[in-house]
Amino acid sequence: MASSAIARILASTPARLRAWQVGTVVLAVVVGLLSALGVARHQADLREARLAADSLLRVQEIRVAAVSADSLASRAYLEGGQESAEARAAYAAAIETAAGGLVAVSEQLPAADAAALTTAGADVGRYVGLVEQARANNRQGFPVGAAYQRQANGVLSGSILPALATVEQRTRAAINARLDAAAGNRLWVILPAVAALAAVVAASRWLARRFHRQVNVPLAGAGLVMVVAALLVVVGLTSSLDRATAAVGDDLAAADRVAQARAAAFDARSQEGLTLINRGNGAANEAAWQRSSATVGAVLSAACESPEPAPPTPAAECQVRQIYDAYVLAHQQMRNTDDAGDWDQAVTSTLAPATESALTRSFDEFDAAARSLIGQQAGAARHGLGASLDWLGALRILALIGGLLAALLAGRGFGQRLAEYR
């Protein structure tokens, strides 16, 4: 019934002309504003992925300074009733950091992650009362002083690092999953295109047929429109995508290694100390050291070991493995020094300042090192994902110029034909 009404009404030549011009006219102007939201879901996707890749490095600043604190905290315990001030005030300083980031971090991370985080700071106020209980007996000459110490690093290594560990892991995920997003919006530009490019070579071969005209100017013209501004916008979109992609790959990866390798150095200079706290009892310490420092060597390590190294960040995190491993054999000569007896001169060797200790001055350089890699990468990462949102804004106004004009020449084409019939 609707099928035979249909038909009475295109059963002349101008209502198929008009119901050609309408229908190639619409679908250009779709067209338009399908690649228009295509280029706008892709600005979304990349600005969340520069998000989550702000989010991973600033979360990593927190493990850092909470591991940076502990070490300090289990070096201050050695220095006892000496604890200088400049100690106190680094201590107090990095667990400002990790207590305030953890507050601010948690504002732009998933309601998941915001907990865990919210969690985590309650751990710190725990982990902070606890050294400070550590403090006050060891000031006081009470041994007791040690067993808070080791709670507080159990509270650190057990509770604090893990939560960040996994707020880690998944915002790395959510970094590729929405670079992966943003590939696939390149299809909200090409099938509309293709399907609005045979559209036009239907019309225009059934145009030739009726008219016996080879080509329809305007309506080819509307064709080469949609087919030129699906293909820039198309290799603007890879072109931004390639940019993310690298500044996720390169930069950001290598600031995420470094940190980690950061991170698990802290972790191996706090259970030095507390290897050096439990005399006589630092098996466990030592063995903790061991883990510690193997993870740094290994996330250093990877870069180096690469069979195409790419300048200059493998060949700068080889550099820091190289420092690093100066501190290995540093702490390797206090543990024969503490293991033959002489436990002052070991406690000596890890307190005293880096112009008269080589414990200390490897694994400050290391971390200066460490330090500034970290900070470059991570500069170049957070640009690179910056940049790879410019010109998407001239992307969306040039994919709707595309289809506003593609439409107007394909109504203009029909038009030609239509005025034959007055």
Contents of the next structure:
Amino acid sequence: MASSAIARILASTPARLRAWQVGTVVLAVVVGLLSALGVARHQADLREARLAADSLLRVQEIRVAAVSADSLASRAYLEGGQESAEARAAYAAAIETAAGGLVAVSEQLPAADAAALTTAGADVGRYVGLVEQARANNRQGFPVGAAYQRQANGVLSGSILPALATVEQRTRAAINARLDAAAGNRLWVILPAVAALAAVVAASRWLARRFHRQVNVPLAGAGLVMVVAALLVVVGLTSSLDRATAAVGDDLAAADRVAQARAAAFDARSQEGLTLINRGNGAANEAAWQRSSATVGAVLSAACESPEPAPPTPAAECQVRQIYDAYVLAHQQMRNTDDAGDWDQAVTSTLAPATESALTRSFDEFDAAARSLIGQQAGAARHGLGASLDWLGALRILALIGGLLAALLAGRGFGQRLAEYR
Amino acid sequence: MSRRDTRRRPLGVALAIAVVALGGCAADRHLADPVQATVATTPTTAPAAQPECTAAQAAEDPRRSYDPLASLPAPGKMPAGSTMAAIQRRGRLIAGVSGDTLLFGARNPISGAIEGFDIDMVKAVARAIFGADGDQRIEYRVITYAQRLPKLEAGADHGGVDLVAHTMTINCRRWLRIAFSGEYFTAGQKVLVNRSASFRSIDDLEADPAARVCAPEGSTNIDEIRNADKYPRLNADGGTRIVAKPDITDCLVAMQQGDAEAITGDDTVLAGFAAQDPNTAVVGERFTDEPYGLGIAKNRVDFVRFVNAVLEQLRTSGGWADSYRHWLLDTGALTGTVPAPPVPIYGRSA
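Please could you give me the other form, the form predicted together with the partner chain, since above is the form predicted on its own?
Below: every chain and molecule of the assembly, starting with the one above.
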């Protein structure tokens, strides 16, 4: 019987001492390793979260670039052959940002998302082709150009934007999942440390009973080292997690909201142009404007009405919302002009530069304010997530050193008693 | 405290530490799902049931309009109390037109002006009311096919229009809701195909099992080709060879992209397509008759008679022929010579 064989081996006190010595030393080393592993997992989770956050911000930049290209294309269509070189260059730049961004961000996304973005990239090519067809027909005065422009917008809103929205949503879920996983990593430190502490306490009690001494100092030191190391590592991990969750829950969430609002606003601006292009037949486009515009309001209102005001973010988002409201008012005035039969004046106010048109001015101001706020919040989120990874390497070494030091002390504690038998 | 309790203490402490340590993540700092605003849509009331013509009404030639005025009043001197006097007082004629039917009613993207054969008819009416500067006194409202009758029923002073010039077919059912001028153009359903294709009529398309024909959903054009008695092969296999699009212009896009071999529609509209795409041609004979009339509110009989007198003058003065030549022959949309204008039928009793 194995148990009786073990009992025979452990019959003598030195044998038991040696067994306790080996057991506590191994346990201390294992505790150190598991703690270090917990820190490594935490590090990996936060790195993944940081990468996913970066992907989310980049996909949103692509979405904004794509819808802004469409808004420029629909306004250029209204200008007919009078399209300015600057407007053309702005459109080309937006398309370049979208197409180039799709390729770049695909490389840092999971395979399924990368495949979705590759399809979206092909759709951007199709979109550009349709816009060119619309433009060529329009320059010759052929009304069929408007149908191509509608179709191009259909490719954007029916294929490209849903693909980007799906990837964005999966990336948000990945960030949330990584933060949840990171929160659980502290158990890798706590549970082994508790088990080891229990073993040290049991060993101390056995020693105390067997050798009639109050305290085995090295063994008590091992326990103390393990407790201190575990506490330091848990505090370090908790602080790192707090920085990461703040970066995600405050800064990234704000950047996410404002980017959604900005994309919806550009979509509204596109629909505004299409309503005028489809002249009299634009009811569906005006309905789409209403939907997109309501999304801008809802996204930014959620921040304005946040129950926990944490300045300056909500205040800044509310300010962006107020600027958008000015654009909504100018849009309504333009719609009233068109509905009253003055299409030419409505087109003029849509196409006129910011210095001459309240409509253009208010939209440009909204865009500038939203872009600046997204930049600030995205910068803060990237910084916060980067800072959450600071010191984690040192923490891992601390966990290992703590385990080794505890092992050394435990070995010495039993070694002192063993020496009495030599 | 018993020994048993003492042994439990480390476990309890550990659990307490775990709870405290993990408690930090209890507050929800996750990224929220994107907000999708919903817009309250006004419930769409089902369109009122279309009135049907009685047998007696259906028996009458729908082209029959009210007699033209014996003589036109001098421009700027419309008879007091007439519809024309009200328009003159307002200072502008409000016309419902198409914005994308090339040759009939379309915006010229270079000049920004709306122009075409239908627009010439509106200009003639405006000049008869206001005089030489009548062209500048027209307020164009670009409207959809579906808006043509409702805009007339609403009236120009309530967001509607005085007159509709929008390739509108005169028929009995529409007479129940609005009034028409005499026929000013005779159109008919035809097909548009690629010049390189061998199709020369709707029957050729019917016979070829690979030919797909596009038409706008909800149009009389698509109703015609969905008639399985007339076109059994086109309607075989669930009618998959009939390509329905929201707008007839989308059919031109479909044809240019190779998703359809032909488009069927009024020859007037198809002529505009042929002008936009020189690789296409309108072929075959008309297989339906579509007499076009200018639409006017049902109770404005005086205005119908006035417009009929204007159209009479246009026919006899050569203005009609000039417009036909300018929009349909000079553009290369149609070939041949200017035909005789359609002969209007009068004698409808108010």
